[in-house]
Each structure stands twice: as C-alpha cells, then as structure tokens.
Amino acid sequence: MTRIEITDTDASNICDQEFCGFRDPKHEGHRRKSNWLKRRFAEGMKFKLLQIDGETAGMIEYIPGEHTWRPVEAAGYAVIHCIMIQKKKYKGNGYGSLLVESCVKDARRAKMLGVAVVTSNGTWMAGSDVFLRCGFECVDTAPPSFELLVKKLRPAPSPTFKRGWDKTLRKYGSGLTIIKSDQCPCIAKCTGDILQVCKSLGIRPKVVEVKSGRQARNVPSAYGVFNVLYDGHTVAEHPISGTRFRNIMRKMQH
C-alpha cells in the first residue's frame, strides 16, 4: 500500500530537505532558497513536502497575502507561490490536488478569507488546471498570460493584481536591468548565465536584488521575483537560459 505524507518544514530542518528538484545543500540555489525560507517562516510561510513511500515527490509554498512575493493585493488570503510534483512517475495521480487541499485546510483553520494563486501557461510556473479542479475561479488577469485564481472560504472582496505595470516599468530607465530574488532556487544560475552573456555582448547591466515581499509586490511583472528589462521593455518575466537571453538580445539590437 502506498504511503502518502504531507510534512511541514521549518527553519530548523529546511537545509536538510530535498525540494524543487534540488538535493545538495551546498548547491547555490538550494542554499539561497533555504536561507530565504528561514526568514519567511517568521512571516507565516508554509513550505510543505509531499513524500510517497519515503521519497520526496513534490512541494507547495504559501504565505499570508500581507507578506506575499507576488504583485497582488490579497490581505486576509493565503497566497500560494509555488506547487510542484517534481518526479514524472508521480504526475497525473491527483497528488497536486492533495497539496492544494492541504493549503485550503490550513487557511480554513486560520479563519482566512480564502486562498489565491498566480498561474501562467508556461512550463516554469503552475498552470490553472489543478486549481480549477479544486474549486478556484479566475478573478483577474495580467500581461502577458498571468491569471489570478481564488477559492473563497467566506464572502469577501476578491484579490487583485497590482496596477500600473507600464508606470512601474518606466522607473527602471534605459539599459538592461535584472530584477532577482532568492524565492526560486533556479534564479541564481539563471542570473549568472545572463551576466556571462552580458559580458560577451558588451552590455553593462544593473542588478536589483529583491529582499522583501513589499519590493516583490511592486516589480513590473506579475511573477514578482524575477524580471529582465531592456530600454523600457520586458525581456523576460521568468527565469530563462543564457542561450535564450542571447537570442532575444540579438533580435532587439538589430
């Protein structure tokens, strides 16, 4: 019989865990994410692992809306940052729904208004399907393909995306700007690869480190934790490879 467990992590044990496909605590992405989580637990962050027969198979991360790292107005709601079933053999078996329902139960116990999540149709972020199956509804959208989904637990105003994307974008001026954080363990490598390409192309980028939820809620993208901007345009609103970045810049400069 399959043994399924959803276990909590905390500041005392997160460094020893496998998460998001990262196992080695010495890996820069694992180390940065672990340290980021340690600071977030004090803000009410929940980072749960799905374990099947003792093997880590997935995870879910969520935090009170007042502290979320997504550019949304969601006070009183729990906001899911990430959900992942990281091994192919476990996908398509309803385990994602188990993780979502675990979050909903926590929100109900805490007498929160509901649960919100930002989704997109890319492979780098959770799509809407698992949430729609769990009773979520779309209440707002943001460019280019983000949706804000919500499951309300009692009558309340719906969360919304922050507004004024173009105005926020203009604040960063001309040239190349990389907006990064440690919320995703993939960002460290992605940023390093992009910086190497910048060097080879003779581009001198500005790197902006996002260090708080307040900062993340005011970046010019609904993803909130990573952005690449160039001369007032969004080059990437999620982590991309160095090769992809090089191709984009070659097209923009010619």
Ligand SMILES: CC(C)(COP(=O)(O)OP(=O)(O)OC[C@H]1O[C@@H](n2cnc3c(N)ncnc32)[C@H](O)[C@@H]1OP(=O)(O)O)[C@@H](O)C(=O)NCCC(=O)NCCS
The other form holds:
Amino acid sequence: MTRIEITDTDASNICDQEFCGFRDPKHEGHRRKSNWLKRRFAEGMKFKLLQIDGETAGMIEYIPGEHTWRPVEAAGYAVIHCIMIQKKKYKGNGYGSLLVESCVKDARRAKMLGVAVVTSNGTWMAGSDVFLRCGFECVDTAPPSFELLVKKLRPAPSPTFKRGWDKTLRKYGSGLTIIKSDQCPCIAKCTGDILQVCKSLGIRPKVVEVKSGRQARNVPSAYGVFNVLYDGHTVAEHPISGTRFRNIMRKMQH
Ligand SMILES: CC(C)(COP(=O)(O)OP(=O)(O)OC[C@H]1O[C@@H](n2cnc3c(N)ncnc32)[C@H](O)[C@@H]1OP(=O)(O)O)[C@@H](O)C(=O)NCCC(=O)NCCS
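Could the form predicted together with the ligand be given as well, to go with the form predicted on its own?
Every component of the complex follows; first up is the chain already shown.
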C-alpha cells in the first residue's frame, strides 16, 4: 500500500530537507530559501512536504495574510504562496488537492476567515483548477493573467489585489530594475543569469532586494517576489532564463 505523509518543517529541520526539487543544502537556492523560511516560521508560515513512500513528492507554503509576500489585502486569511507536485508520475492522483485540503483544515482550526491564493494559468505558478475543485472561487484579477481565489470559512469581505500597478511601476523610473527575493529557490540562479546578460549587453541594472512581506506587497506585479522592469515596462513577472531575457531585451531595444 502507498504510504502518504504530509509533514511540517520548522527552523530546526528545514536545512536538511529536499524541497521544490532542490536537494543540496549547499546550493545557493536551497540555502537562501532555508534562511528565508527560518525567519518566516516566526510569522506563522507553514511549509509542508508531501512524502510518498518516503520520497519527497511535493510541497505547500502558506502564511497569515498580514505577513504574505503576495501583493494582496488578505488580513485574517491564510495565503498560499506556492504548491507543487514535483514529479510527473505523482500528478493527477489527488495529491495536490490533499495539500490544499490540509491548508484549509489548518485555517479552519485556527478560526481564520478562509484561504486565499494567487494563481496564474501561464507558467511558473499553479493554475486555478486544483483550487476551484477544492471549492475556491475567483474574487479578483490582476494583469496580465493573475487571479485571486478564495475559499471562505466564515462570512467576511473578500481579499483583494493591491491597486495602482502602473503608479507603483512608475516609481522605478527608467533603465533596468531587477526586484528579487529569496522566497523561491530558483531566483538566485535566474538573477545571476540575467546579470550576466546585462553585462554582455552593456546594461547597468539596479537590483532591489525584497526583504519583508510589506515590501513584497508593494511590488508592481501580483507575483510579488520577483520582477524585471525596463523603462517603465514589465519585462518579466516571474523568473526567466538568461536566453529569454536576452531575447526580450533585443526586442525592447529596437
Ligand atoms: C497544480 C498542481 C499542484 C496540481 O497537483 P495534482 O496532484 O496533479 O492535483 P490533483 O491530482 O489533486 O488534481 C489534478 C487532476 O487529478 C484528478 N484526480 C485524480 N485522482 C484524484 C483524487 N483521488 N482526488 C482528487 N482529484 C483527483 C483531478 O480531478 C484533476 O483532474 P483534472 O485535471 O481533470 O482537473 C500540480 O499540477 C503542480 O505542481 N503544478 C505546477 C505548479 C507550479 O508551477 N508551482 C511552482 C511554484 S509555486
């Protein structure tokens, strides 16, 4: 019989865990994310791992809305940052739903208003399907294709995205700005690759390190934890490869 376990992580054991496909604690992405998580646990963050027959198969990360790193107003709600079923062989077996249900159960136990999540049907984030199946509904949208979904556990005003994306974008002025954080273990490599390409293109970027939830909630994109801007335009709102960045910049500069 398949042995399925959902285990909690904490500051004492996170460095030794495999998560999001990162196994080596010395890897920059693993190290940065572990240190980031250590600071978040004190804010009520949950970072749970799904183990199938002892193998790490997935994860879910959520935090009280007051501390979320997504640009949403969601006080009183738990906000899911990330969910992932790591390997193809484990997808489509109900494991994603199991992780969502485990978060909903926690929120109910903590008497929260409900659970909110930012989704995108493009790449990088989970799409809305798994949440809609678990009883969530869409309550807000953000450009270009982000959705804010919620499952209410009590009657309450719906969470919303932060407003004024264009105004926030304008604050960064001209030139290239990379807004980065350690929330996702892929960001370190992606930023390094983009900086290399900048060097070869003669672009001198400004790098803004997002160090708090408050700062992330004021990033000009609904992802909140990574953003590349150029002359008042969004170049990327999720981590991209150096090659993709080079192609985008070639188009933008001509
Ligand atoms: C979104 C995601 C978590 C869903 O995980 P999953 O385990 O495949 O989800 P589920 O198995 O619960 O649901 C998927 C399908 O399996 C079906 N299913 C099969 N057995 C099931 C069961 N026992 N219980 C519930 N659903 C089941 C569901 O009905 C659903 O069908 P559909 O595709 O027709 O809608 C996964 O696809 C994923 O990791 N995507 C990438 C997300 C990402 O990019 N994260 C990165 C950073 S945050």
